[in-house]
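One chain comes next, on its own, written as structure tokens: the form predicted alone.
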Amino acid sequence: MSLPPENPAPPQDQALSGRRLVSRRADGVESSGIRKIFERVQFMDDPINLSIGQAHFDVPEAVKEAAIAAIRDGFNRYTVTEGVPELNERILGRLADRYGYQGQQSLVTSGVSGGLLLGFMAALDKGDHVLLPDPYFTMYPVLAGLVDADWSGYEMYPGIPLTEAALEAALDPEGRSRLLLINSPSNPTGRVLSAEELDIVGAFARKHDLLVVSDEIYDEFVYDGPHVAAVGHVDEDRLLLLGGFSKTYGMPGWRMGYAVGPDDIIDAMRRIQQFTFVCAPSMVQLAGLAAMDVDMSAEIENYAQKRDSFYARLAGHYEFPKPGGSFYMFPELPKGATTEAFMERALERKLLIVPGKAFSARDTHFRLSFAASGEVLDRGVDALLALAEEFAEG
């Protein structure tokens, strides 16, 4: 075994004469908490992983055909950067029917991430201002960085309504504000926000000439009634939405979304994919044909039912009100519990949880999934009931 050098090479952002490498975008964006506990599940002797944002049930077999069909027949080079336009029919025509969307213009995006970054960069420049919901999904402020803007948070708290009061704190005292964007339902606490909310948050954009960006991606996870979309409560004109086939259709690794919205904010998006997603994976576009014709309505079933006894068993027990949508928990610590005393005894149990802290600038609460299968659940409610247990006895 050879010895270190005496004089070791400077590390690599102090090479070149010094000269940094990676540039301090970068260095801000963290590595994601989410993608560590991902990470860490490849390492671990059965575990109880309810951190999973993916649901857990297999690509219909109609679906899987369809890709497979599309790649033996050749379809795998580009397509138009907008996608083909059979899909794009299809989606609008699915919210004309579904919410009245009038909109002329869909693009197919790689992930409903994808159409959210092409959004960013689209419609903000330095400097720029963004309202997120807090808690959040983890990469929003993360693109608000990406793209040198700043953010602040309103509250979203379950149980807590959306107020223009909320709103109106979160605004940028120096009128650099330009965006607003709302998730519902909510990952990561599966809040669903009513018509009403949805009315105080177009009448605020409309007040404070925003753009609203509405991240439907867990659209068809509703379980006490039809999902109110952001269309009918938000002026079109001002109004981005985008929704996608990753959680719907057991298809993450897939990478389809679409966005729709006004002409202008489209055509840049579309101009900016050009540049650098070029176009979704095409083999998928055809796959998202076939997949717009599969009924999900039995899996959607099993989800509400696993809903409604997840949640019967741990209430009264974690403090948290029912979610309505997506397949997410967001329940407080128990009392005298620290994030990190909490997660160790977790992980001693074998129980992948998400901290809540990856999600919000508060550090009360942790995310469950309920995307897993009855004996995982099962295990997972044996494991959270041993852990309130204990920290109620100090």
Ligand code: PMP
Given for the second form:
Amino acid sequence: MSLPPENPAPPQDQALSGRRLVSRRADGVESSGIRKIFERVQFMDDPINLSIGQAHFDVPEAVKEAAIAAIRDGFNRYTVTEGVPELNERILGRLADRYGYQGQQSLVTSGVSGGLLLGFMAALDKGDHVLLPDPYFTMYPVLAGLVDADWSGYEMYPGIPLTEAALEAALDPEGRSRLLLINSPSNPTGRVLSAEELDIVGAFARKHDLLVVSDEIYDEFVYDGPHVAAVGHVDEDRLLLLGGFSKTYGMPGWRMGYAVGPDDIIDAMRRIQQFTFVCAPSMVQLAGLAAMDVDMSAEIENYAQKRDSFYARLAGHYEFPKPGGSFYMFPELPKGATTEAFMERALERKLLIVPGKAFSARDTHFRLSFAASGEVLDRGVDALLALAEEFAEG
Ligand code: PMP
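With the form predicted alone in hand, show me what the form predicted together with the ligand looks like.
Complete assembly follows, chain above in first position.
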């Protein structure tokens, strides 16, 4: 994607009548397809909302208490740009324990979103090229556009193994590729990358001298064995790992995440953070420290059960492999169905889902989220089965 072409010079009278207030950069940013659905929900009575991108549980009590105590204790001022040292130590310690990560530089960010923006700004110049998974999290191509980088998608549809050839096909023929983004477990597919696939990524990045940005915000939401991190498969001196608190602890509104990576990249991100976000919210940093002591395994186990039962009831009626992580599934539209017809019929049943084209150059699938109560999921399955039947009948 690139920015819209330069506007032609306005006719003389228009030039006199007023200045253009909005930048071409901002013109290139369209309202998110998910946000549009979000807006529709507000006018719907008792919708079956399977379009949600956040866990349905609330912040653990101990974490709320830590935030409240921090506020009461006057921990309300700016923190150091990189975030409080105890939290950074804890993050690096956890990554060292879990994956043998050796890097020593980390930065507390305003969500993984903040980390992604800073990472793109730190690593990319105008005209650089980025490889993104397709399907992708909606923010990635927008961020590439915001830093004036071009991008191509590499094949990541569920069920299709990641190969060197697929990455090769997305490489810029003029040698402008600088960054390869991976996201496992994935939003929107729920797919997890295997150790073998991550080895392919690591070798490819080395061969073509790319920075790998690994968005591992769903690292706790894995259901068939431990999370396979990029660490150990991608050289640490070219790996920027982004992690989060939003999904794991049900605190997406609190805006905190972290970035670890090569010293020069983290240092550049820290310098940009200093003049943009300044720091992640102070009380949330202390709450995040408390969160890291909370055992979320019961919630994750609950999501594993949701994954299993939701999948079992839909399999055979829709085409898609069982997702290994996150809280999404990405089935194909029924044969012969257009997105418009399918979405319209779904809305008639009060079912909210997100069309695949919000995440992809293709328009053949749709995203379901199982981050919902059992009651909503039951109603969702009923609606989805009825829809499958309607479209099978033609
Ligand atoms: N990456 C992915 C893959 C996501 O799904 C999301 C949230 N939907 C984010 C990043 C942003 O998360 P945060 O709240 O940490 O900014």
